[in-house]
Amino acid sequence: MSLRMIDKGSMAAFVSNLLQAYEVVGPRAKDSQYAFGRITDYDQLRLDYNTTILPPKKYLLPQEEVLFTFQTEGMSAAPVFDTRPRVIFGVHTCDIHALHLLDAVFATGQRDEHYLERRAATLIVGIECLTPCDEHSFCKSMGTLSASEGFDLHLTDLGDRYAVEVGTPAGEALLARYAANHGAGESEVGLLDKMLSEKWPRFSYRLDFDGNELPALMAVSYKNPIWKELEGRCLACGSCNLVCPTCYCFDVQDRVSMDRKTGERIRVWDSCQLAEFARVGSGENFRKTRAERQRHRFFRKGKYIPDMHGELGCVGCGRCARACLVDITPVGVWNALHKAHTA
C-alpha cells in the first residue's frame, strides 16, 4: 500500500504504546536461543534473531486451547473464543507464509471459528531476514524468502531507521496512531532497494531442482525405497511435526469435574509421526510402520497440501532439521528423491 519510516530511536515508544491497547508477542532471548514470547517493556524484543524454537503459529493454534465448556445437567455447552486483541511482532517472512497458509486451511470447508476468531484479532507486524538463519535454512528453495502479503506491516533493518511497507488498512492505522513515522525519501527507497538486492546472494538455493515441482516428484516416488530406510533411523518421537508452522494436526480431549456435573472440550497439538495417531477404534493402524509415516509427512508437505491449497506445506524454515536428533531433513530426502528419479 505504502512505504513509511520509523527511526530506530522512536521503535521503543512504538512498542511502549502498542503495550498499551495490545498483547504484544515477539522474539526473546531464551538461553542460547529465541522464543515468541509476551513482551511488557521494548529491550526484550530481539529483531535481530536467527530464529525461534517454535513457530509464531502457537499464539493462532495453541498447544492447548479450550474449544467449549459443558455442563452434564440439562446437557448445555459454550464456545469459548480468543478474542484479545494481540500483535505478533518480528515475524520472519518463512513465517509469515506459514501463517498465510493456516489461513486458508481453516477458513476452507468445514469454517474453524476458533483459529478465525484469535486470526482477526491479530496484526502480524513482519520483519525481512537479511542474512540465512543458520545451515538448516532453505526458504530461498521454498521462494519464502520474501512475502508480499500475509502481514499489516513489514519491517527491513536499513542501518539507523527502519523502512516500514504497509501491507492493510489496519497496518496502516496501527501506524497511524502508534509511532512516530514519515513517508520514505528518494534516497530511502534506494537504499531499500539496494539492502534488498544485496540480501540475495547470501542466500543459497539447497535443493536440487525448482521447489515448484516438488509436488510432481512425490507423485512418481510413492514407492521409493527411502522410506524403509528413513523407517530404520526415525525415532517416531514427532519433534519434527511440534516445531513445524505448518503442522495442524490435533488431539481432542475431555476434562470432566470430579462431580462430573461440568467439562471442557480441549484442543492439543498432535503428530503424524506418533504410533497411535493412525490407529482407530477397532484396533487397525492404517499407518502403522514408521515408513509409512515418514511418507505421509513428506507427501503432506510437497504434494497433499499444494493439491489442496496451492502453495507448498513447507516453507523451509529449518526448525524440524534443527530438533531432528537422527538427521532426516527435508533438503536431505527431496534431494535423494531427485537424484534416484533422475538418475
Given for the second form:
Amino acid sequence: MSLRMIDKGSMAAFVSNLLQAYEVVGPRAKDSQYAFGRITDYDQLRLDYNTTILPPKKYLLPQEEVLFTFQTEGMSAAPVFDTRPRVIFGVHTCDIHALHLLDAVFATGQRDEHYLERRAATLIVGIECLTPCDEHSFCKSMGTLSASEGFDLHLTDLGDRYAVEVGTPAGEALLARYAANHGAGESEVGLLDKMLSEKWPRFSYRLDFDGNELPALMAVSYKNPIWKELEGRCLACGSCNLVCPTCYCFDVQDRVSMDRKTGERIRVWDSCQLAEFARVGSGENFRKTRAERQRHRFFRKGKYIPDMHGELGCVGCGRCARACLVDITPVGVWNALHKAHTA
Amino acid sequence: MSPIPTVGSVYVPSPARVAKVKALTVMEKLFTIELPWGQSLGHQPGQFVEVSLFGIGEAPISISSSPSRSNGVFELCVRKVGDVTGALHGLEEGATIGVRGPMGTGFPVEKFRGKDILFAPGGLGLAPARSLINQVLDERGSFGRVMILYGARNPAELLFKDELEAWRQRSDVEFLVTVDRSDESWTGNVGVITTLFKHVVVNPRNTVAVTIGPPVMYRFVLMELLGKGIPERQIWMSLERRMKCGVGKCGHCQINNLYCCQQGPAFNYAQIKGVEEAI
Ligand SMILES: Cc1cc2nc3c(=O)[nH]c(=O)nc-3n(C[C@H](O)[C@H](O)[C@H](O)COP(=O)(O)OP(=O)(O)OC[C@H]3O[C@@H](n4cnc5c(N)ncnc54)[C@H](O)[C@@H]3O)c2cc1C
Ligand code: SF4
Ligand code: SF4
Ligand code: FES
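Next up, the form predicted in complex with its partner chain in place of the form predicted alone?
Full assembly next; the chain just shown is listed first.
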C-alpha cells in the first residue's frame, strides 16, 4: 500500500495516543536482554532491540490460556475469548512471518476462535532489521529478512524519522487517527531504498543451500544417522520448542476451585521433545527415543508444515539455538543433512 | 459440520446424559449416552467423541454403537486406565458428561457395499469395530460374506459376550474367536488372533478387511491379510494416538505428517504404508 513518514519527535505522542485505545506491547530491556512486555510509556519501547527470549507469539497463543470456565454441576461451560484491542509494536520480520504461519494454522480446517478472535483484535506494527541480531539468526537463508505482508504498519528507521509502510486498511486508519505523519518525499523514498539495499550484505546466508529446498532435503533425510547422533546429545528439556515462534502444540488441563464446583479448562504450551508427548493409555509411546523426537521436530519445521501450509515451519530467528544448552541448532543440523546428501 | 453446537469454540463440549451403564468385564464398561432433545450424533463407524468430565479432563473414545441403531443414543465402551476413564467408571446412570464430536474420519462404509468383509479386531479393538459390524449386520443384504475373527487375551476379557453368541449362531456370519490363554471354562480356540486366519478362505479382490487392535497385533495381522492377497487399500485399521484437541491443532496425535484426529483414526494400509511412525 502506501508509504508514510513519522518524525522521531512524533513517536512518543503516537504511542501515548495508542495507549488511550489499545493495550500496547513491545520490546523492553530486561536485564541484559530484551523481552516483549506491556508498554505504558514510549521510553520503555526499545525499537533498537536485537532479539527477545520469547517471541511475540505469547500475545496470540499465551503460554497458558483459559478456553472456557465451567460448573461441574450440570456440566455448563462458557467459552472465554480475549478480544481486547492490542497493538504489538516493533515486531521483526522473522516474527511477522511466524505469525502469518500461525494465522494459517489456526484458521485451517476447524477454526480455533480463541486464537482467531484474539488475532482479529490485534494490530501488528513491524520494524525492519538493519543489522543481524546475533550469530544465531539465519533469516536471510529462510527468506524472512523482509516481509511484504503480515503487518498493519511496518517501520524502517531512517535516522531522524521512520518510514512507515502501510500494510492494511486497519493500519492506515491507525496511522491517520493516532500519528502525526506526512507523505514520503522523493528524497525520503530514495533514503529508504538506500537503507534497504545497504542492509542486505550485512546479513549472511548461513545455510549452505536455499531454505526453500528444505522440504526436498528433508524428504531424503529420514534415515540419516544424524538423528541417532542427536539422541546422545539432546537433554529432552523442551526449551527449543518453548522459545520458538512457530511452535504451537499444546496440552489441555483442568483447574478446579477448592470446592470442586467451578473451574476452567486451560491450554498450555507443550513440547514434542518431552518423553510423554506421544504416549497413549495402553502404555505405547510412539516417539520413545530422543532421536525420533528430534527428527519429528526438524521434520515439522522443514517438511510437514511447509507441505501443509505452503510456508516454511522455521523462520530462522535463532531462538532455539540460543536456548539449547548442548548447542543443537537448525543451521548445524540442516547443513549436516545437506552435506550428507551432496557428498 | 458437527451436529453438536460448539458455541464459537471448538473446545466446549455439550452436556449429555449417561442413560445406562453396563459392566462388560472388570476393566470395561459400556455407557449409553443420550444427547439433549433427542438429537442424533450422526456418526460414521470408526469416528470418536471427546468425552469430558469437568475438573478431571477429556479422553477420546470410539463410538461403539452402529449409526443404524442410533435413535437418539450412542454407546461408548470404556476401559479404565487412568483419570478420565477411571472417573467415568465411577459414574451412575443419570450422570451428566460432556461430549464433543463426532470427530475424525471413519470407515468409508459406502465403498464396502457389495464386498465381503473380514473383521479382525483384537481386545478393546472390538469396541470401534462393533459399530461397523452392527451396521453391516443391520444392512446385511447389501454386503457379501461377513467374517469376524476376534481375539482376546483370556476368556474373562471377551467383550460383548451376548453379541458374540448371537453372531456365532447366525448362519450368515462366519464367526471365530480365540484367546491367548485359556482357563477351565474355555473349550474354544487358544492362540493369538493370527492362528484363526488359516480357517478362512477369501476372494481377495472382493474382500475388505477391517482390523483394529494394538500396534503389535497390526504387524502380524497385516502379514496374514497381505498374504491372502487382499489389496492394500482394502485393508482398514484404526490407529490410536494421544489426543488433546481432536481438531488438528495440538499436535499430539501426529503420525509423521498425518494428523490422526483428522485424516484418521481410520486409515487404509495404502495410506500409511510408507509412514514410518504409523505401525
Ligand atoms: C481415536 C481413539 C479412540 C479411542 N477409543 C477408545 C475406546 O473406545 N475405549 C477406550 O477405553 N479407550 C479408547 N481410547 C483410549 C483412551 O482415549 C485413553 O485410554 C484415555 O485418553 C486415557 O485417559 P485417562 O484420563 O483415563 O488416562 P490418564 O490418567 O490421562 O493417563 C493414563 C495413560 O493414558 C495416556 N493418555 C493420556 N491422555 C491420553 C489421550 N488423550 N489419548 C490417549 N492416551 C492418553 C497417558 O499417557 C497415560 O499413560 C481411544 C483413543 C483414541 C485416540
Ligand atoms: S526452529 Fe529455531 S530458528 Fe526456527 S523459528 Fe523456531 S526457534 Fe526460530
Ligand atoms: S533445547 Fe536442545 S537439549 Fe533441549 S530439547 Fe531442544 S534440542 Fe534437546
Ligand atoms: S488431537 Fe490435537 S492435533 Fe489431533
